[in-house]
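Shown next as structure tokens: one chain only, the form predicted on its own.
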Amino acid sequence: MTQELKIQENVELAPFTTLGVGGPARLFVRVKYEAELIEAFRFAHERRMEVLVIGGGSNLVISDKGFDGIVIQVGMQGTYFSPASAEGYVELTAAAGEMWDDVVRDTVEGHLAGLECLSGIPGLVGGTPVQNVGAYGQEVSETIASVRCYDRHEGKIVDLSNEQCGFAYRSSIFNSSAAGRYVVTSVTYRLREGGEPKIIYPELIRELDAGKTGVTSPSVSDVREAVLRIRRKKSMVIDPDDPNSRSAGSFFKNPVVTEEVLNSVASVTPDPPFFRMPDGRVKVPAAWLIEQSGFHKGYTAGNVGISEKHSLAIINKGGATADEVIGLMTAISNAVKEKFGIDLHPEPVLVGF
């Protein structure tokens, strides 16, 4: 059966990234069902090699070395709705290879709420429960029923419910506690039908405002085209003719404080921006700690530099390598340590530094 998988020899994975930096993979080859991932695994198991599970990289920053193993890519594709229950929920699953937007797209066509405020975000749904994706309030942890995995310790494939998944703020046991255990490579949503969009974020309650749009009551529909906006006005939709949107997304996570960090912060920089979360911290944005800290949109490091729309983002201004962008992110995080006591976290995966 190893025949069957369609193995390559140094394949540059620059290009399987959106920032576009990177080495080779030793080997690589994409999967597309559930029985070619677990045959890719005993592939590299047989020959003790290390394994790197990609799928967008919408979300990944791949050193200049490349990688001296086999590269999977994770392909599986197909979606599926479940009726309506009689509370009104409805499940979609989705493979793990299935284009993320397109799978918000189809949910806000189909009137269902939970996804709505994660329009735009680039990658692939597999990514979605690692990292816990979220934005504008929303997170996917939120509607999540469970995922599917291929559990790399038992050589099987099994099912984990939402609470097995151990989510927090950009975060789950995919990332943390069980990091390269499981590959996902389906994820089932709970979403209501004809439910209410979620609308708590200041920013997007202020591109919904009815005097600017007209609309008093907005529909999943309304929400999703004003995220859309936003994202744009940042170049944070990926858009091959926009260079200010050949990035990681947003690179740095926005610090989760206490109120005492928040005051200090105060004292150094008056009335600093922030969201109050439930557990009663306050997430302050990382976009706001980096310009306060000298680092403005459009500030530019060789071939490299920060979007010149979005200070949260660094961009590959063309033929960057991977070593640039790391430089960047250290001379920013140092910036705001040293400003402001706080340490700026990556929200990317890094790969051979």
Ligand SMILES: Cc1cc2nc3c(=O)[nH]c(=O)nc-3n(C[C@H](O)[C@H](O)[C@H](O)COP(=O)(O)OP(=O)(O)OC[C@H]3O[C@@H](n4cnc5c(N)ncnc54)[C@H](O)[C@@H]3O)c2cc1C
Given for the second form:
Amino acid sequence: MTQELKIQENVELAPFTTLGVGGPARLFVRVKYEAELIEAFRFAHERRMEVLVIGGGSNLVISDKGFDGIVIQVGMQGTYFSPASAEGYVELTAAAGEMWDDVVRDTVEGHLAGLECLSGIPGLVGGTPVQNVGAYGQEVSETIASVRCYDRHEGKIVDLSNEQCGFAYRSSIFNSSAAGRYVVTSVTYRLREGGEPKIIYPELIRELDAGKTGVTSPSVSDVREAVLRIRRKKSMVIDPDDPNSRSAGSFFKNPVVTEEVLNSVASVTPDPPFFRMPDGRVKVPAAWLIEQSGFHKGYTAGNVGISEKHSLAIINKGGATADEVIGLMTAISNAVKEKFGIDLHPEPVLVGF
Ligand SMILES: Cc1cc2nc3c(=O)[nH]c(=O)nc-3n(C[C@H](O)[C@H](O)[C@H](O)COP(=O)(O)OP(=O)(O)OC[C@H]3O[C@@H](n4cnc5c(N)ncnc54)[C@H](O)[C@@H]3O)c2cc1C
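Could you switch over to the form predicted together with this ligand, since the one displayed so far is the form predicted on its own?
So here's everything in the complex, that chain up top.
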């Protein structure tokens, strides 16, 4: 089937990102069907053009030069809930272009457990397996059954099992070993009907504390509401009226280091916070390292700064350029490296730097 693609020229990309920086795309197309997606790749291939796939632009920093190729925005729509299995599992298949938080809300309203802690994360469904989104003790890899993709190498649609996706902390084959190869067109999540919500994260437990909310046995809806309350306090829910939410979320991954590196951090600043990982290494909060290195909440440098509510979020204070964002990122990374000898790695995808 040949699809008539609605390709636009010279489209500013900043409005397609939550951070609001980045120059224009030479060409831009939004695809709503797999056949259109395949057609868009054929179009690009014939013209030997670079392709950038985007979803909701909430994990992207695009350079001021923009993108000299074709940007494909994945816009497939639709969700399907299977009947519950005898074991009480419901499979939800959501198209890649659905708003992630709308999907989470629907699962919670349907009393399905598995995604409740991931409430309020911006972006689209197709972005969730890419960096294995996670928050408040839950990761999307815990419920993903399979991911349907367009395989650019083979030129065909494939279904990848959870194991084939190679999920780890903020990582999958989609952003590591097979980066650029697969375009996610839909994701199937396996959820528990009437299941218990996941409540292991200390901050979430405190928020749900019976004394505060009057809730003794929290439901998935109670957990969703609690997560949204916590996120709003940190400006981690996109809100046009909240300037601290004009970000790409957490800008740095929490470094995972050896016990030896942790001891060397402690020799510089006593009692660093850390979480022990199953493999024996420890995860040190990047926010703590950043604050100890002199970059505090509310720090400002020209048109960019650090959120007043969250020291991991670099924000666009209005009229920022991508160069300013990268300048602040570099200043923070250098300060942490100099003080603690630890390399911080950005969480958002940097395009064109
Ligand atoms: C305020 C705020 C809070 C956030 N909080 C969290 C959080 O708690 N936890 C967390 O993990 N993340 C968080 N994020 C980051 C971000 O929301 C997630 O990573 C989200 O899943 C990205 O989805 P997206 O559709 O916006 O992807 P985009 O930003 O458009 O793209 C990100 C990357 O994924 C690729 N991609 C996008 N769609 C597809 C597709 N269909 N197929 C293949 N590749 C694709 C792009 O090429 C790019 O490399 C936050 C961001 C913001 C702004």
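As the structure is a prediction and not an experimental result, all values here were calculated from the model. In this text, rigid core is short for the largest set of C-alphas that superpose within 1.5 Å between two forms. Numbering follows the first chain given and starts at 1.
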> residue 267: with the rigid core matched between the two forms, does its Cα shift 2 Å or more?
Replying inline: yes
